[in-house]
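Just one chain follows, in the form predicted on its own, and it is written as structure tokens.
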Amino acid sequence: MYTRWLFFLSILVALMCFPLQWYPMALRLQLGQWLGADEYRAPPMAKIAADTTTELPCPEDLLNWRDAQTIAGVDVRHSPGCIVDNPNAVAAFVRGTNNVSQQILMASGLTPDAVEKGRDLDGDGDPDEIHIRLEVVELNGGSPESDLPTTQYAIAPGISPGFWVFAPKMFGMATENFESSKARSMLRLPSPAIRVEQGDIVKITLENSHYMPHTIHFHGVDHPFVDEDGEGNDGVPVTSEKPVLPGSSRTYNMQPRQSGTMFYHCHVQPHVHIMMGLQGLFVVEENRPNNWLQTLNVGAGHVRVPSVAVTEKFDREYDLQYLDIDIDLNNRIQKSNDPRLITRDMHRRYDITDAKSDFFTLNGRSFPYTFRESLVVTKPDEHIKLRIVNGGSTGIALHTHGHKVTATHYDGVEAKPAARITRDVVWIASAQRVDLDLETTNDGLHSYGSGIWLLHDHQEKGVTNDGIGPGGNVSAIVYENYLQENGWPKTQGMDFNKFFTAAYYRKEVPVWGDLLNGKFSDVEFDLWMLIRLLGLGLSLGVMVALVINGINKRRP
């Protein structure tokens, strides 16, 4: 008798605790007719968002790097973004680090042999012998002294995957100072864009300062398979040469005959090393008299000293490099600083066929940092040259808001005028390069007029940071009259401050929590619902136990 009453009591408790919203709609309506409508129960209170530390969207330009200035006889153009390149380094890349004063060299952070420029062999007023020295740098790698990564480089607030990059040869520390673990401004993703001229005698020396073997393959660049000494010159260990071991160096030789936008990258275990960041744009400029080139463009972006051939047709030039990141690959270098363990995990345990893309970058950053560095700034009636490379593993559907662009070159080869297409979505495959002509004539076709027009991958995952938007490779075409004095766009949409918090990209901040007085905020913990669910679970458990006990008693 006791057991029977306990069973019926458990059924009653279960019915009382069972949430009404779980019943089928038809049953809910019938119960409302029999018993009357359920009384109104207010929803849980909105949860007050936790305090978050907000970064300054546009840091102050304390050193006046953004200003137009003449250094060592080089006219370095004004760069309109919030964060720009060191103009002393730009001047040294143009003149050659062997041809500038010690003061400029010290201010640039470069070694005297980083970019050496020699004789003018054809007498046209510019050097034709170029020797570039590159090193390999690890960013956000494991540290033997701290749980935090070392030589830190963030692609967005709170997001610091591990990378390997080529970098110009520099002196001093890899970090900003003795007390900081943040990487110096020139040690960053992507590897620097390289510029040489048709016919230049070019030597590029890889001084392998890393703990792993590497090479450089010049993808699309005219170069011999072997050099004059019979040594491999294609950067491919399988067919051309042995990889450059740690502490060793190799010089690659070329004299490019064709101009165009090319690519360079490591070819050791390329499924890993390329995706880790060992890649960059390689531009062969058309030969012109007195054509002093900005040989390296660190981090890509705005070209502050464009070539003579570019200035003949265009008002501005931008290098844009896209990359997607599989965090399972990139963060393996943060688990250890033992080269043996890293080599095992990267090259034997990582399976690229199971890879997925978590982060998407433009010029080494993801939104909102892309608004600091990679805006395409213009004004009406201009021609802008965009040199684009997709260094990632998936294609990009590059979409321009407010404009239609014309693709003039593919993989460094000029398209015939009849084959050129003007459109607002351009497909760029992996490793492909496309030159785009952005015309800002307000004619309803090339441009719709001044504004802040987004520039982004139209594959929706590409505009997120690990699935949280906005993020990824979102940038914008911004007209000067929509740009503040400090380089930040005069946006008229949502408040950017929450995007500059690590908490937002940890999925801790409601996307629209600041709208409608918190109507879209998270909700407070519903204690009453928890009590009902515990009661439901307890009553169901008692019923099941009683049933099992009754079955056992009936067994002979």
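Every value quoted in this text rests on a predicted model; they were computed, and no experiment measured them. Just so we're on the same page, rigid core means the largest C-alpha set that superposes within 1.5 Å between forms. Positions refer to the first chain, counted from 1. First, how it differs from the form predicted together with its partner chain.
- When the rigid core is held fixed, the Cα atom of Met494 travels less than 2 angstroms between the two forms.
- After superposition on the rigid core, the Cα atom of Leu29 is displaced by 2 Å or more between the two forms.
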Second form
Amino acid sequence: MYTRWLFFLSILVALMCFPLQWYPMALRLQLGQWLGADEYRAPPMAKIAADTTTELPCPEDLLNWRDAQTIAGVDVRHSPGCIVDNPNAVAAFVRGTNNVSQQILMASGLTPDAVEKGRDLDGDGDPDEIHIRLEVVELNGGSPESDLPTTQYAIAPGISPGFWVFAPKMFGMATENFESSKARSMLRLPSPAIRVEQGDIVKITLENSHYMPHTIHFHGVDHPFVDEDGEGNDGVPVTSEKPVLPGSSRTYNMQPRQSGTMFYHCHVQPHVHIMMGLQGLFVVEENRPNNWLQTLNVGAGHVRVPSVAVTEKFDREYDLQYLDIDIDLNNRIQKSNDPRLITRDMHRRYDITDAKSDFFTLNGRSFPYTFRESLVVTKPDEHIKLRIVNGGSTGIALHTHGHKVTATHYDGVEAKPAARITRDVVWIASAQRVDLDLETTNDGLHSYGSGIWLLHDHQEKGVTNDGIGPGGNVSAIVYENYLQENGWPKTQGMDFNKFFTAAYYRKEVPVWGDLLNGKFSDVEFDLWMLIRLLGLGLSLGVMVALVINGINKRRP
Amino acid sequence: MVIIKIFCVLCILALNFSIPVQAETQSMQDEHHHHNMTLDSSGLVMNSNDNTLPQDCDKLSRDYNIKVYAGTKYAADYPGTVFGMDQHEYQVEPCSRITVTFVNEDEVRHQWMIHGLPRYLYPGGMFHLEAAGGHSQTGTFIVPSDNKTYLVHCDMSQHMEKGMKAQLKVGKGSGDLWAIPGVSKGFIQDIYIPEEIWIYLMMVSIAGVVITTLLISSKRS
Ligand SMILES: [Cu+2]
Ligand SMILES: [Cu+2]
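The structure above corresponds to the form predicted on its own; please give the structure of the form predicted together with its partner chain next.
Next comes the full complex, this chain leading.
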């Protein structure tokens, strides 16, 4: 008999617990007329922000890599950013790793045959025989020993998608040291920008140190389809050659007749391999006397030893490479260790026609890391050469705050002066290159004056890290008077420490938690409402049990 | 062809200047130890030691000469690997001297690197051979007296994970390391199952229900 009372009691409790907000509107209006407005009860308090560990936005330059210095007779320019390239490596790339001392090789980590420079064939004071050796390195790959990725490389705090990159040939460990699982600084995204001179006899050897087949295709660079021996030289497995197998090598030959900003990338399963990071800028510089080039620009960015032709017209030069990332592709190398499973997951199960980009990088980093190493630094009344490639899957609408830039070259070909366009949003389709002249004359057109002016893709998803802003490929054009001694810009806006936490990009930190005394912070939950809902759930459960019990009893 | 010859000459020149040096890696951000090493375009030998005994050894127990072959072809016997070595386990006596000749049969770099040696004798606790493609390197080290298993691997990105992992047991050793091809399983293991596993699981579950129901009803009647 008590079960009947229990049933009615549970209905009563359920009705009482049912949140007022969920009642039908008509009933609520009627109740409101009868009983008047509900009494005030303060909403829950603001949540106390959790402690988040903050990375140092601008680590100290302990080895004085930023300073202007002369190494092996090479004048390596001051690099104003916070984190810059190893000047020893820059000098070795200029002289040739076969022409510098053991000490410089040790300090750069390069092997003696990484970039070999030979004879001066035209007698104009610079070497014309260039032999570059590139390896293939996997970053943030999987392991049979741990579920943490190996050879780690973060594009932003806590964000480490898997990558494959071409890398200069270096000796020793892939990590900083045995205790660390972080990749050494020269093993990084993007693949290095390559610079050769018009007319150079260039050999590029791909030493495939990776567990998958790869090639190199020289997009836009003047090269023969086959070399002197009839071997494929175009890097395309469908038409010119077999892929370079793991543990094997192939040498590509070329003598580019035309100068310009070009591109190189792997052409094996290109829809996967290009997007994994096997791509870089390839610059053919105009021929000049005594033109000692920085053959590799690791991680792209500031060119610390610009060519003679560039210094004739420009004060500084930057290489900018854009790439978007579909995390669903890049993380597949972490899910299995067996190359048969990895290749199945990447080349058959992954469908790029269903892809959607999550991360957007400039020179291998997303904001806030872009502010450490990819700022375009200037002074008033300068001309800056920006060589830009869009290595990504969709176009980018590159916007320069505070400046209108002039496109001088498209895909390495100079536009006639009359055809040049000056604007503040430059559209760059996939694989296209654009050379921009950034003029910093304060005339209200080319520049609006000194400051910290953002430089970013104006397709709005491009300024986020998986939907969290600020992020993506946001960088800035910074005037020197807005730069601190350590290379960090004198920003006057929000506190950057918040952006240097992994928690912020894990979506755990309210975007304005520090504004207006917590008026936009996270909220504690309403304990009373929680108790009501639990009560509702419990009483519904009791009702169901009673109903089942009743049905069972009635059965003969 | 002329160009190839020129580059051969360059290579020989490069070999010539590769006199052994006591190198200091003072400005390498990534490396803080002082290594004794030789480097040229055929590779490098780091922390070779053929005469200094570890503190706990009175005398050399014996000498070993190990020849190790490396290359993708040695991965053939181990499914799921791509890079290989012909041996994945070495057994030596305490206080013995081991001379390793590392022969690289691939066209890319490979390494034979051992970790965990006493740091007062081997900076960073390691002894390291690195051979450029088609080259070999030889070096010597002396192990201490305690029973211990040392990690041997190639530290190029993903080479250990994809097969180039081995262990060196001194005396009785201290157990096996994980994921040594032919010796031990991976700590994290891949799962190999058919793609239609859920259909199979469902079919088996339904079969279980049907069989049990039939059995119970046959007992009742
Ligand atoms: Cu590839
Ligand atoms: Cu290896």
